[in-house]
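A single chain comes next, written as structure tokens; it is the form predicted alone.
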Amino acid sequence: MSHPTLAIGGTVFLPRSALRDLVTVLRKRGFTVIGPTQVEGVVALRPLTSGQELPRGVRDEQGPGHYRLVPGEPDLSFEYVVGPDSPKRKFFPPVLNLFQFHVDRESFVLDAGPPQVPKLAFLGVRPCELAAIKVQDHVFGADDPRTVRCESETYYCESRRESFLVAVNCTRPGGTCFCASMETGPAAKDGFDLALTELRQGFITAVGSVRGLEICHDLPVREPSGAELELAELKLHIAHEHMGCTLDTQGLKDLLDQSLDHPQWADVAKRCLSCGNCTMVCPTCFCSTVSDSTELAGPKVMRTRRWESCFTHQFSATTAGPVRNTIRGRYRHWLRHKLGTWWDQFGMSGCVGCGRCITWCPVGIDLTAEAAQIRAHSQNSVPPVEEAPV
């Protein structure tokens, strides 16, 4: 098949049946693949060998605290959204082995580092994880070094430069979704190597990068016609107009720092588990610890990073005891940090829209309607409600 003109930002088409090729393409470049697949009733991501093996004619049902695989369209790969994964389980791991030592007579000898960052191309990332990775990228000192960020990491820069991405972009949003109002989807804008739009018979793909360029010369891709392309438009466009969920987020952060007192924050820790599940599937939270091990009975010394959560108790521990130590107190600074003080901290916002957050609460916690209720009662027309340490 003769190829259209490629460019950075143009578009081809491609061929439903070259997903496979997609994927074998990437596999004979180094990468390993990463994409969508079906594992004991979710879709989670996992090391792909073949294009068929991302799920097929499978849709998800969401809701806050439900989550449910029904079928969908026979001939559709991409109708459901995003699972409790995201790509940052693979760019900054829940463990990681930072070094070992070993003992020997009054000496410490390394015997090993980190592991070596692997090569990984992602397939069917949604534009709320784009952006999640940006907001990473700017926390870890990915994006420029002279950025505003936490630290810089040096498995996460590493891993990140290595990295491919193929987006896929939301015709169908979820019943958590709220990216639309965090101006995150439901295309993706930037930051990917391909984008798909899924249609019937194939993806209209945009190349956003010189390695996506390089990737679509070796696939069976052509020039989209006029129909296709307007019907990708209208898909993404009723997408945009039909999310699960809304956030008004004008004058939020303000609001927010003017509401440290709101009942509402009371409210909602009578319901809170403060288990940290909407901190471990959140694709921007960075919170970790880190802890040293010893065998005892050998020699050898261990240093692990483990992902930390703000829910947990003695998260704010200070030889005074927590600073936060009220569900109250957790769940406020949460939300006011997704919210509101991540502007302060990093110069943008901390949430990205997914909606992982009120999927995975297992009472159903949704922090738009938390902040709708804040907005709705502003502090100056309700008393401030303490609550006992819990």
The other form holds:
Amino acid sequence: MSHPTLAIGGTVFLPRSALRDLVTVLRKRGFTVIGPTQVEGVVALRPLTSGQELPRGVRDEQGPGHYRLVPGEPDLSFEYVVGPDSPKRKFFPPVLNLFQFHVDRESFVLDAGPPQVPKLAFLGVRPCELAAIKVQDHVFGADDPRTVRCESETYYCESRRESFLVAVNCTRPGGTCFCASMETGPAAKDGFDLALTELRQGFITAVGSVRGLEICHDLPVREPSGAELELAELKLHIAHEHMGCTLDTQGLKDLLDQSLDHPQWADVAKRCLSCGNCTMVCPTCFCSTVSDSTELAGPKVMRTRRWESCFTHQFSATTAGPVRNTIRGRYRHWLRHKLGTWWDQFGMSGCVGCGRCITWCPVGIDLTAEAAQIRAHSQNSVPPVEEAPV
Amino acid sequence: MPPDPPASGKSPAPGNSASHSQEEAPRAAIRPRPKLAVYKFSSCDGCQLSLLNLEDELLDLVGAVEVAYFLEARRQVQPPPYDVGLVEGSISTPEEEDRIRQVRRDCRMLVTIGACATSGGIQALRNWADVGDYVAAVYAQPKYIHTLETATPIASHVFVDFELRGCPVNHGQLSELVSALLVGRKPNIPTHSLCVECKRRGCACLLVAHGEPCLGPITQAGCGALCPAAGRACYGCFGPMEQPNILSLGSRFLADGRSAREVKRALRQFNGYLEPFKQGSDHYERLEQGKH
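Now that the form predicted alone has been shown, please provide the structure of the form predicted in complex with the partner chain.
Entire complex below, previous chain first.
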């Protein structure tokens, strides 16, 4: 099947019935296909075998500290937005055994080396997640193999190089979404192999790469009609106007730099649990801790990497104790990093506006509201607040 | 046998006082196995059972240490001193008050295992009531019962070197603790919230997605999110995490329509007598009684 729009940068129409074919085609090419699945009352990312696992007729209701799945349009497959999982979970696994060795007389013997890198295809990656992948590509060095930093991750880079991304644009933003403010959505601009916009009959499909083009050749795509293109555009325009949250990013980094003693930090510290949920669900948070463990059985040593959070004591532990010993200090560090100091470190925003940290905060702390409070009361000269005693 | 310490000898196993002069002698002869003692006080035996349930590692354990005193496992007892003493249970009787002091004298390193030994356990609920009422309600012949007014953690009586949380303790943490003690390194026992483990495991959040009163955000990790993975909200059996913000989570529970009494009872369980949970439950008790 060949027509003028089937080219990189072009747009084709994928009939709804072919969504399963897309999963099949990717699987035939050796990919493990990961996509949204309804699990225990949330939309989680799980391996797909047929595409039948994709939720259908489901919407999510999201707010600060609140998430529920409710019935939606029975025909539609992508009426929900992001759940607690993000592709980070696969590229940068929460627990990864790096290697294991044992001591044999005077030498070390490697029992298990670095883990095998999977070949993953993601179906349903949202534009904010593409932006987050771009952030982590930079942090872990996947965007420029010549740059090696202490954050560089081999496993991440290799699994990213193998990966295939089918994005889905958001036509119905969630209650905590603010990608429009962060200019990362609701429509994907780049960084995908294919990008779908859901209409009732099927999907307007943008082709973003050679591999995406190859996959299209195996699918029953056709040229989209003018009306279909217009409808997709209109849906995305409406989505842009209906974000659940907004964040004013104008001069935000400087504002935060100048607000180290703002009373809002003490206020948020009363609410913040320092539980680390925000960092666990954040698609850009990249901190990890590496620990070695020995076994009772004797000279066996395993090195394991686990997701770490800047909200734990251990994170900033020194011989003199944790550097950030108060919840106020930890929250301030996290928020400033996401919205401000990430620019210094990586030349980009650490926040992509997915809203996960708002939804999955057990007490519903909303970083857009906290930033707005800091902005609202920054012009007035506020007396500095002393760090509260522990 | 664990590996020999590096040449610097910085991390000797507990009780390693043997001479290193016999270069040619077999290693086993140079390093006698550390002597392990396991004690029970007021408790259900679940934590001792966790030790026996190590199964795959049990033979390695008895190969690495000399089980010198462990009445639940073997009748034979070797005389003290012991290198490591693991203590299960709380101090609930006058006899136990005396015995724990002797145990401390007998062990070079004393480690409490489980909620009872670390916080007083479920039996510490008596600390908010009159123990005489309980005794009268439970026993046909209360005059034969000799008990203390309170059930208290081991650390209220003697110095404790390390505390392992949980009701019961987690197999992995117990194995990690013993392995670490054997090679003389610090055990890798996190003190952060359960949420970190729960999210790593990929469980759906029972609080946010289901409105369950989950104590995970104020509870110390260690169980591997056992309950949330089974769809059950955390009830805090690993006790309070580092710096728990109990009042904030409590406010969320109240906002969800739960009563101060429910919040109090959630906090006053297996670790109710451990300080941050104790203070929190007392706060919600005052709230329940209309005092602020």
